[in-house]
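Just one chain follows, in the form predicted on its own, and it is written as structure tokens.
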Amino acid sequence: MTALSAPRRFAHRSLPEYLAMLLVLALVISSLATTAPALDKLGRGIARLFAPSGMLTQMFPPDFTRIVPIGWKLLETLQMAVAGCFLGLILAIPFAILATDRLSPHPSVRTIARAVIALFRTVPDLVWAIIFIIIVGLGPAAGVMAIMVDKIGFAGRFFAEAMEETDPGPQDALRAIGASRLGLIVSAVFPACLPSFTATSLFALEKSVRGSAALGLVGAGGIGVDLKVAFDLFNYDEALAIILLMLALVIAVEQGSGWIRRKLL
């Protein structure tokens, strides 16, 4: 670079660029102007959180009478991630083999596998909740399933890009002695991709037990439903104790992960 030129940073853009970042620019000041919350509301609201009568002086002390059928609630929570977590992982494979572009066999597959995956990790996992609530009933195996499906589109895509960025050279060694599809997968894809589908899966048990305390809210099993039902009945401190016990929870999972991740990779 000469003592005259201008750092990339600098470097002169073509009109289309500075009108896209002109767009960007509008769309963040556009949002802002009409979603965020007006200051002085804001400033209301939190005065009346503080207030003596207000939300967050009820919550203390939180209340623990009901620590029994609380943690029992949270096993189930925890059961529920665990198991939704596994089924989802489980079934995210096939559906990441037949999306990757040099495993899939045929691109119309790899079209409808990438579409299924995508499908799955848009919709919000309280609106699969809902639809599986309907279509077994309320408690736990609907919030089970809605991880399941959740899990699929989380995992199948990070698991796809995983084999995408495998060294092809192994695979097309094999295919060259006549390997077949699943022996390819199992001796070259499978073991050059363990490190990254072990943090992917580490990272899904963790988006898991979060995300299945909030489906209790909508009838589909675990604390979500002791939590809403505290806050319906105004009981502010055992909501709090709730909110404190899952906070534990969640610490637990994410260090017992942690120790996980640094043991075997």
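Residue numbers count along the first chain shown, from 1. Note that the structure is predicted; figures quoted are calculated from it, not measured. In this text, rigid core is short for the largest set of C-alphas that superpose within 1.5 Å between two forms. Compared with the form predicted together with the partner chain:
- Shown in the overlay between the two forms, fitted on the rigid core, is a CA shift at Ile251 smaller than 2 Å.
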Second form
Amino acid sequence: MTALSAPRRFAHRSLPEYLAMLLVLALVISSLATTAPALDKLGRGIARLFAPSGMLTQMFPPDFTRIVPIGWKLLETLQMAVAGCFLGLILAIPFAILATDRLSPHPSVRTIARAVIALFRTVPDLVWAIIFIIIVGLGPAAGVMAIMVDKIGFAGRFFAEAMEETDPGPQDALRAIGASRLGLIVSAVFPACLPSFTATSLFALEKSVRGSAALGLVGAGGIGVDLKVAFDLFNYDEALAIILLMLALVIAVEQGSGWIRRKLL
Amino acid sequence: MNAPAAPFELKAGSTIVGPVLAVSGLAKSFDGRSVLAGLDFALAPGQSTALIGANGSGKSTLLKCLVRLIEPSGGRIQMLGRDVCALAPRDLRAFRAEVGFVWQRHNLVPRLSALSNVVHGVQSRRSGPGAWFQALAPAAVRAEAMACLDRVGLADRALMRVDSLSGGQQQRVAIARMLMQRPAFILADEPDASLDPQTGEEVMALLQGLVRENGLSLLMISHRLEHTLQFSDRILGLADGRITLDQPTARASATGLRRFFDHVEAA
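Next, give the form predicted together with the partner chain, keeping in mind that what was shown is the form predicted on its own.
Up next: the whole complex, starting with the chain shown before.
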């Protein structure tokens, strides 16, 4: 039997590739050195949490005495999430259509639609909340608008990708029939995208519920306002009660959307 | 081999008594590579014409150019009394509504029922939710769609999702959708390609029945010589971007067609 020489273990890399790897490594190390907490400082901080007067110690047992007003605020949080998510998903559809290669009426329109979706997605929802507080004032309306814009960015991107990935055959067939652009989209594109649209919408709802709880921190309505007040007044036991109720809501919505996904898809 | 048919002129608004399709100097090139190099031919109405040629000879490109799903690079197409290359977008849609296109792959919307897919055919003449969803379609549209499904023998599968049907049944649903268009001319791009021999023959017989019984005109591509000989009245052969074979099927033979392919491959 002829002895075969084993192939080399690693592929040869060029000098620019080695330099690129070195650059990435330098970036990671410098980032950790500059921003990561010192271990001794972290240890002292954690110890303070568990001290008799520390925050974690004071959180237990959680205080549910204000459960009724907190419950109403929780409902408002859910309503903000549902309303903002619904509006965002509806408005995401035209943005997604305009951002799609095959369905956009003109390349410049597609570029603008993609830029708007990217902008909506990139700016954090807390920043949108601050902007809408300036426009519509403090309260849940600003939260709904912030969630709506955030969801246009989130769902717009995924809707557009789903539409790009559909089989072009049925669309070509309807185009050959003489169908209008709208007819083609509604008849051929939407039915093909329905599973993907449903999954994205349910993820968007979960994301909205999680996000809406935080929007109250800047005054955009919902349970976040109560959480901020509890922390500001050092009512850590009530803060824990709010956190636990928020957790229950998020888990309930995630379980519910998971059940719907399994049933529909 | 016959000489290509001479181009002809149709007067605007005239009823079609001459050729239903006349092509003159039709050219198409992709990135400088010529696929169709000045085609000339004309088709009489109420006939079934087979278009044959080697893979990559431009047969599918020709069919798509005829309804401008691919824009021709040059030449003239007179079809159903219209100067196709000169049609404005709105007029082009109205023209396409009169031309049924049967695809190699059925191109149905997979998650929808057979009835919904057939109802989509009515988008050739109306729009709106009634043309998009069978559940919202007017009773007359639903009845016509059921009649089309019945014509292809699938009325009992109306509410079944098309992706649960066999390949042959899906192709028949696609033909029913095309019938819903009420076309005057049918273009068929290898409708038998992805089907087993028996189902392929049934589909071809169905298309020929539309020509014989409904008086429609058919231009079809088929790689199966036996189908070409059995289901066409005339055979056009495409090679080097031109029509190099044009003869009545009655005078054609399998040997002659094989010789055409041998000649094309040798070239």
